[in-house]
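Quick heads-up: it's one chain on its own, the form predicted alone, in structure tokens.
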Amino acid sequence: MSMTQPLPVSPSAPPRERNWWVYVILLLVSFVALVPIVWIVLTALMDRAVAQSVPPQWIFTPTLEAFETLLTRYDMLLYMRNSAIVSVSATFFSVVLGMFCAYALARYEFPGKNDVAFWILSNRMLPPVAVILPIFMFFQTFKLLDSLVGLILLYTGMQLPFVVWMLKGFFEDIPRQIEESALVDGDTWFGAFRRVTLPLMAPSITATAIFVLILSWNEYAFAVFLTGAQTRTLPPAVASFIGGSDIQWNLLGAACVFITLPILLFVVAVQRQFVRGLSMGMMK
């Protein structure tokens, strides 16, 4: 019984091109990107004497002293909880409100539509440092200083322009005829939106929510001025270890791990939905 043999490759076929230089560039870029992260993790595992030694020591006995100090003396879990509450709440409210605004801009025609769209976009162009003082006075007037509610409202307003413009393009990629078919079958506009458009938009909404969560989690400028000891988020807490001439590098490294690890694990867990959302509309 004879076995089927693979077809021979024609000697005239051109050799398969291997772009080895692409892999070299990717390795170099990956190395440059990973070295600071590796060094931060190593610094977090050093004791204070090793972390401040000059020149740096690459061989040392790892210790969790810095993490223990942050948890027992600096309330790092409190700051992490505050960051989680503010970031998740601001992401939820900004995505829900921005979703309906983006839908209206993508689907309906009304007077001043382009002006409204540009006004929403222009709010994103303003640097935070330009409005810190007015916002501080506003928060002081309405008793929102040193409160998580005030920070949630502020972050929601900050991220709304980004959400609207991200989702507006994704809504425009979905054919209007799909919703019109649901309306012809007797559904309301909200029913068509909920049963037809929203499931198709789920990957894009997920990708936008991930971006908003990262931006809210890492926000520093407003958090450092508008929060106090009990409402401080992680970015101002990490920055508090940088000051003066005596910088505790091991505590700073451990604090950077605290602020980076949760969001890194979250992105890795939802990376499939993230890629699907970003690539939506690229192939028809």
Given for the second form:
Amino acid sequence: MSMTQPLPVSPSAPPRERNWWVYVILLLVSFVALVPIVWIVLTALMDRAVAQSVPPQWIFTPTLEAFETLLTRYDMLLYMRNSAIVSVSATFFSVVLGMFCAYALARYEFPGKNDVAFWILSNRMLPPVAVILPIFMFFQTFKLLDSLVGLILLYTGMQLPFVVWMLKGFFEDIPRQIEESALVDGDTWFGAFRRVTLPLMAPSITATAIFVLILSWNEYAFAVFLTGAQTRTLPPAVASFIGGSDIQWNLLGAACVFITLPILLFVVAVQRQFVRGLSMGMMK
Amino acid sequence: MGQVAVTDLNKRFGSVAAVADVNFTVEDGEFLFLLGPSGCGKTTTLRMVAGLEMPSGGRIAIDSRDVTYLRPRDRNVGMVFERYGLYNHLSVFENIAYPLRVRRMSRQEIRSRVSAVAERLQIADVLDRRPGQLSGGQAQRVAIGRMLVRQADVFLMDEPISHLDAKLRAAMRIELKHLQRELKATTIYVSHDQLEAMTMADRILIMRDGTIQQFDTPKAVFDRPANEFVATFIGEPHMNVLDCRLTTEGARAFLQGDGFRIEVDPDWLARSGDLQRSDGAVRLGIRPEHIGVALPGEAGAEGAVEATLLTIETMGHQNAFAGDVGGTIVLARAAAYETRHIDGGEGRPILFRFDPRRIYLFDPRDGRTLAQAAAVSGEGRAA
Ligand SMILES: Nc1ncnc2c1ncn2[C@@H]1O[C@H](COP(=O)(O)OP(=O)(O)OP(=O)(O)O)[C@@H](O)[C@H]1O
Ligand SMILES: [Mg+2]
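Next, give the form predicted together with the partner chain, keeping in mind that what was shown is the form predicted alone.
Entire complex below, previous chain first.
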């Protein structure tokens, strides 16, 4: 069109917003957050000589040497498999168990309800180092040391309070009447829970499960003490590259990529459910 | 369809007695209203009939089956909640089909029943939508549809239309009543709206603080209220109530109040046995439409009560007058054409003519009705 369009704003409206400074801040924050990650990925692609060189080299020929070494000499795939088994199982069990606990706490009145809720929460208050020794002895007694089952049990117990508290709030946000509707319509308690409450809770449960999965995947303190050569998970495996004076930076970088990449891809894939689930209680 | 018998029903929440010794029977096909102010225990009573709340005592029977402590699914009642009743993650079709799916009906049967109900409630064109995409009126129809779709013995509704706008509410009132008559469905309907109760109910159960105040037909609770609470609760605007004493001068009887005196029929007083035992202090009740309005000096003003005019509300066909009678505000309502000559002049004296045949007398201690309006009780108590 050749005609000049009148401005869509009223002449007496306040001046246009100028928020270039927002972009400056965003750029700065992104830069600070991304540089270490970029550096890790770059290091992972260096060969041994380049990685050790001082001052660091920015220009080099990328190579997958470090990844190859990790796979052939260090059994990285086994550790990744262990991590996956442990964190997925622990997530599954803690979410399923925690869901019912949370439901009971959200829906029913019973004596000592608040004490129970607080007691569950208090299980998360002790730092891991404070309980490592007793748990170690416990595991020894029950022959759980160096077994994935032991780790799954422990992580399930560890994440349970988190799951219960998170889901409790979400359950409380779902009106009771909708379950009562289903009961009057002729459903059983469990039928109403499965057909009505769970579908409404799906986004929240997904979000909680993602959280728990990340926490379990990254758990380090217990994994160091309770696993052996065959049951090692990724966090202690990666950390083992830091020991001693002769750190192989390119291997460490590649190991970091190993531990980060799966969870990163996963979170990117489920990002939308995650945000939807977390914000569910807030929009009403 | 079923008959519901409730005997000595009680429910306490901690120290609160939400429902206390409630007895009533709903006949097969009857439309019963639970009516009362907020917090009087209507919802609690209904929830106990539905099985969502367990009674602290008493008995509930549907078709002489004792269902007092049965789970909701074993009672075969249908219920409409005020809100949040719909399953937001399911389509309208699936919402209505839910009770049938629970009963494992065949796919064909479900489809034909749901479409029949949707047809009747005029929601056939929204069956594919989610509840979030419906208007308030449509959503409530869906909830009603879910109740209708199966052969429930009793229909329960907890203020199903009270959050709709006035126009829609009026339409739904007619529709619901028609539906109930057509299906001959035993229905218990909770409401705090007396207009709904008066227009739709076969019988009304009026509650207050968990107890039954009166259980009768709409006409009876209006004409022959059991006590002052019912008398003032039913009727809009509500009945005027004034403190006064019974006095006699020879054969004549008067009600002497603060700033007024009304002559009443001594025979009428004599007919009330309860009145003889009282010490003479009574509360006089009269509805606004039974008070005539006149200016001082007008013809027919003798025996009228003097008042100071506070406001006049014009409502088109009627005028409402608020006047001060000895410190009590009295409302009168009269046809506009009769009171056209009285306008403006707040603060001026005015005369209220209480129709002596429309007067009720209440016991000031417990509010019991001591004497009925003669014009009403003359029609006979058999109705
Ligand atoms: N779950 C509960 N726990 C404790 N007290 C309750 C509970 N449900 C109801 N009450 C109390 O019981 C009384 C009756 O409540 P109910 O909901 O039956 O009133 P209602 O007549 O339906 O009122 P409204 O017209 O406001 O819906 C009220 O005093 C209420 O506070
Ligand atoms: Mg209620």
